[in-house]
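Here you get one chain, nothing else, as structure tokens; it is the form predicted alone.
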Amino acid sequence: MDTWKFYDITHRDHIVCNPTSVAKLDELIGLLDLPAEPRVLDIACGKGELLLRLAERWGRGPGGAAFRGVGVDVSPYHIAELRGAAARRAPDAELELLEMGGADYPATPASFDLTCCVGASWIFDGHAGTLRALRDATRPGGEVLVGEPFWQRQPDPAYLDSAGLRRAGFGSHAGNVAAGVEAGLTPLLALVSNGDEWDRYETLQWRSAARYAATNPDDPDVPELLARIERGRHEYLTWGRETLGWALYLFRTPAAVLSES
């Protein structure tokens, strides 16, 4: 089954594709340090729900420039859906919208005031690499903000054999921070998803699949798309549920340094 179907079907129903709730989300976004016409990079920006909260909010400048926001997604299906909904939620922000790899985007070093990469940090080879991506993007004193899980505890080793993760994949949530801080970033902010969040975002994709094939009976994926879900499901319940976290991240970069004169 084509991957990127079986996230469009799993993922209809919601919002934020990730185990963050939305108001949680707005909190983050009324926390955010931005300018008033704000340039922003979102990498693997999935149905750019967070882009669009944003140019929703700063709107257009006092200067008459438009919010402006590049967002990359490999997924068709994704990226399609964005356009729809800019097009009828931000008609007047510049929002360039991109379906391509993420680490194939030509980011120009140090031009956005906030960049973004939540939930798929295996684009930059895992959590320090996308950090040091998106700091090389980002203005001197601007913000990078990323989504990362971590380790509750030891991961179970049938756990890892069943979802085909790594005890390396992730690290503890103090070593999410800690990594920023190696990358030269200050840590402003560390949102941690609980139980409920967890929940939501895991069993909307059972309901979205049953739905997808009760409607759809005669599509040939319909088996493997349910045998992947249950197997999910199963992992979830069994180990998932008390051994993963999720937070979203914030950091500063650097402010510029002046010459003295």
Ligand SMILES: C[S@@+](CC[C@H](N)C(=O)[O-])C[C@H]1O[C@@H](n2cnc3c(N)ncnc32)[C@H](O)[C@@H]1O
The other form holds:
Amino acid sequence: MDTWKFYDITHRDHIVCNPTSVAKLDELIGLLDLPAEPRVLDIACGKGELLLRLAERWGRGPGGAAFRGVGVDVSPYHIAELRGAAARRAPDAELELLEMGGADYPATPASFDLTCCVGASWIFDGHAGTLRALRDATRPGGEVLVGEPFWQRQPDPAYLDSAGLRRAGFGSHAGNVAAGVEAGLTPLLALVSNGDEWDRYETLQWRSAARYAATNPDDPDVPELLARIERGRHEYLTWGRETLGWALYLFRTPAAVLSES
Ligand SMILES: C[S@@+](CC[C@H](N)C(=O)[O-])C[C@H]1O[C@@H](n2cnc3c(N)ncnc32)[C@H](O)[C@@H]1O
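Can I get the form predicted in complex with the named molecule as well, since the one above is the form predicted alone?
Following is the full complex, with the preceding chain placed first.
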């Protein structure tokens, strides 16, 4: 089954495609320190709820200030959905929405006020690589937002086997923050998702898949879709729910050092 079709179906009812509630996303947006005309990069933007909410909040004001955002995602389904939503919800924002691999986006160094990569750190070979890539694209004194899993406890080897995960693939919550410090960033916020947010994120996928199967019984992908959902449900209920954590991490890049002369 096509990977992006699978994620399109299983995330159809998600507003945010990660285990963060909409309320927490809004709280985070309210705590961002952005200028009047922010320039924002979101790598692996998905259906773009973060970009859309930013564009709605910082959209063109009476003085003509404009939000300028770049959203990059490899899924043709997500980018098409985002383009439609952007035309409806933020027609005045300058949004560049690109269907491409995130690692291939040629970000101009130090050019964005906020750079984001939420839930796709494999694009830059992991959490530390993601922090470095985003840092380099962010202006001095700007902000870097990542969403990253962490181990809440040692993962059962059977869980790793079943889910195709590696112990070294994720760090601890403290390690995720420390990686930012190691990259020269100042930690500003770490918003950890709770069980309710995780349950909503995981179980909405069960519902979307079941509804798709009921309305598209002749789609030859349905058996594989349901088998993958069943395996994911088993992994989540048996191990993942107690083992894997998730947080949004916000950092600031160092401000430009002003010379005294
Ligand atoms: C967990 S979702 C997160 C989406 C979005 N950031 C959010 O939080 O709602 C991961 C996203 O990464 C995208 N993705 C996966 N591999 C990618 C790649 N190599 N380049 C760009 N996007 C990618 C997927 O299409 C998906 O939209």
